[in-house]
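Coming up is one lone chain in structure tokens, specifically the form predicted on its own.
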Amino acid sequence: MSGRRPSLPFDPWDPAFVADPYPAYAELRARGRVHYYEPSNQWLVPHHADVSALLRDRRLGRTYQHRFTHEEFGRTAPPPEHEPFHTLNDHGMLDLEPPDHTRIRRLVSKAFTPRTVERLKPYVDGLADDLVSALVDAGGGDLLTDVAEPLPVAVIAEMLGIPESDRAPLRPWSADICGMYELNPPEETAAKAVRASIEFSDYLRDLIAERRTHPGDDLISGLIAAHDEDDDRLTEQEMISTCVLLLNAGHEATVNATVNGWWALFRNPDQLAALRADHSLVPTAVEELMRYDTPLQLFERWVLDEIEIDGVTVPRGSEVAMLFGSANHDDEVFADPERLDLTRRDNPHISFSAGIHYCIGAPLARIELAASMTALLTKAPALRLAAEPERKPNFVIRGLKGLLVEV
């Protein structure tokens, strides 16, 4: 069997594909378990079982630089002008492997224990109520900018100890940095990411200096305390990269899951009616909506040691693109996967990843998604679409440009 098949039904730069990639995923799964995709020089993995296994396979890594130089790995170093982005990105735990990943995650995870996250629930619920009340008072608005964005941004900023007066640039910085996670980003995108990386890093460096003098009851102060201890210390760059990662990951997925989810509900009025009739469905609805229209469609790994998938050898130095959106629609795992079913109980979706890089903020994301959904169901029971939304052109991070609603 050859992985190099022509004319794959996969084109992340085609607006029609981006609008609805799921039929193409079904064809990819039918064609085989792994496919070489020349335009991005990646091996696409579309099946749930393979994606799940590879996320846990230590022969793959988010980085290779703990074992190889760029030259040894057959890769070209990033352009020097992109260095500020890569310095920021490469020191966050998402792009590190053990032992550095283990050390940083152990320190950060103290802020995301179930008990700690549960203590945030009243704050999250209250904030969601306030945002939805303002939307209702206005007779409607953009669900993206009025509810979906401000909720997780405020929660993460509160956890980090970023003052309210400083929060306006956080979302634009995050959006510019996350542009680099798309496939083959253009130089204009890279320039924006570099500028945002410099500005965000400079801001956090100043804030860390201020917190070092005047510590508070926040995550940055906690990371400083860990940084100043002899064991398991964080470098300042690791602290900065960790804060940026938490903000980016902590709200990009939640924002997009919220608007993707409501757009799916508006397109499936029977399921929306069932949810309105029974708010106890909210927990399973959150899981099903994340499965049905996955906010992160693709996640990449480097092949550190040669692997074989269904008879196809994927050599060391390759990049594997695990298709989360496809895995979440695999009919070998999900009954009738193209149907939105808010009562689905057997739902091992992979939207939060798996293995050592499983999303550390998953419990918080679930609380945020449930809070905004419950507030909208309660305070805006007749919420309806005001205009057909336009999808962002991005493929990897899947979302809408806006979602106009009336109450």
Contents of the next structure:
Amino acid sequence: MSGRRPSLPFDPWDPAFVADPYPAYAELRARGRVHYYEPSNQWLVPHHADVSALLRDRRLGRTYQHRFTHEEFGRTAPPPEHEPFHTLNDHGMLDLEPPDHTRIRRLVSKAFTPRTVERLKPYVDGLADDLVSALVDAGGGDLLTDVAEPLPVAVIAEMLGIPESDRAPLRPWSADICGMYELNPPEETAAKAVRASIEFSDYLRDLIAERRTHPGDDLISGLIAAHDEDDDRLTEQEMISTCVLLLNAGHEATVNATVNGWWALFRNPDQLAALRADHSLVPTAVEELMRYDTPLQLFERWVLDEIEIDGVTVPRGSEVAMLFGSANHDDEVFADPERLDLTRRDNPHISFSAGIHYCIGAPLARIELAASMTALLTKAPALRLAAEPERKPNFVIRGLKGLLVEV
Ligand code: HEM
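Now the other one: the form predicted in complex with ligand HEM, given that the block above is the form predicted on its own.
Up next: the whole complex, starting with the chain shown before.
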């Protein structure tokens, strides 16, 4: 139609786009540094330099509620029936800004320093060995359910002190809550997230009460002690929200990074062969696979004070959607970005974000990804694909429905 701007090469509801968004991202980058996208009422930012700068820019925030009411910000409050999800979500550090974010992050970060996490390495390596041995004994299986999921779930549950017998609902609760992080989630997704938020919160409220009387050496007991004693205390809601955030963030992306990574290796046999021949490539391989098929594709920020991107004014009250997958394929930063290169050393990928919300679990995720990769390379040296995998339809949280393999 004359006068109408051509539509953007971006359609997160199109399975073909989700299957391989990277060519479309290249076109989006070529067409400009910021694009208003009507279907989600967001400003898309596809370049690495801009994403990197915006993540550190205090004129943007994961929330606006510390500064404005919904009305002042030109937004409507979420419907009251979604309240349990928002109460849970809005009190976790990921959706808080300073000073609340700083207070909670300071407490939690003690459990995630590279040194503390390094001490978990033998446990994580042992777990990976056991899971992969079982897969090998069975002649193969689903890498997703047999290795990728149980490893990070067990690690984060163990750190928080969730008893083994209570762990089965953690994955479905997390999946239902994470549905809300896709663009424009439908009401059915919201209803599931609300139900999961209520059940998960109730479970943790009881567990926290139990730990208050019978403390252990787990993270929940540590947070309770801080709640009861420190100046930096957490409210009960913040404690519940922190635990849910840790449990969900603590496995969701790692699961997907594992299966996306192996799927990329199977599609690039020369790179898999090089890795098999030289296991010392594991650290750069982990980074490159997270760049090459970015497990979390998009993160949002509210514009708290007007900004300008490449001469375009983005007003207060807008929402910016930073395209991590695109930033990770930006040829202004990465040489030959569409090529999987497990030896890539200059690799400033943005998959763990940047700025104040930089992934607190990055050192742990790296240990987990390296552990499962090393165990699979060592114990299943001829691992191969048993069937073409199917992608999950989600765009933001990028994953596979399963990854069937033979040994
Ligand atoms: C491959 C695995 C992982 C990836 C790709 C990943 C990615 C991310 C990203 C992109 C953010 C920031 C989002 C933003 O800026 O808006 C983040 C934050 C966070 N991640 Fe991770 N993550 C991973 C694993 C983990 C693990 C294992 C944990 C462990 C406990 C974890 C806990 C968190 C927490 C608590 C935050 C919030 C930090 C804050 O708001 O200050 N993540 N992660």
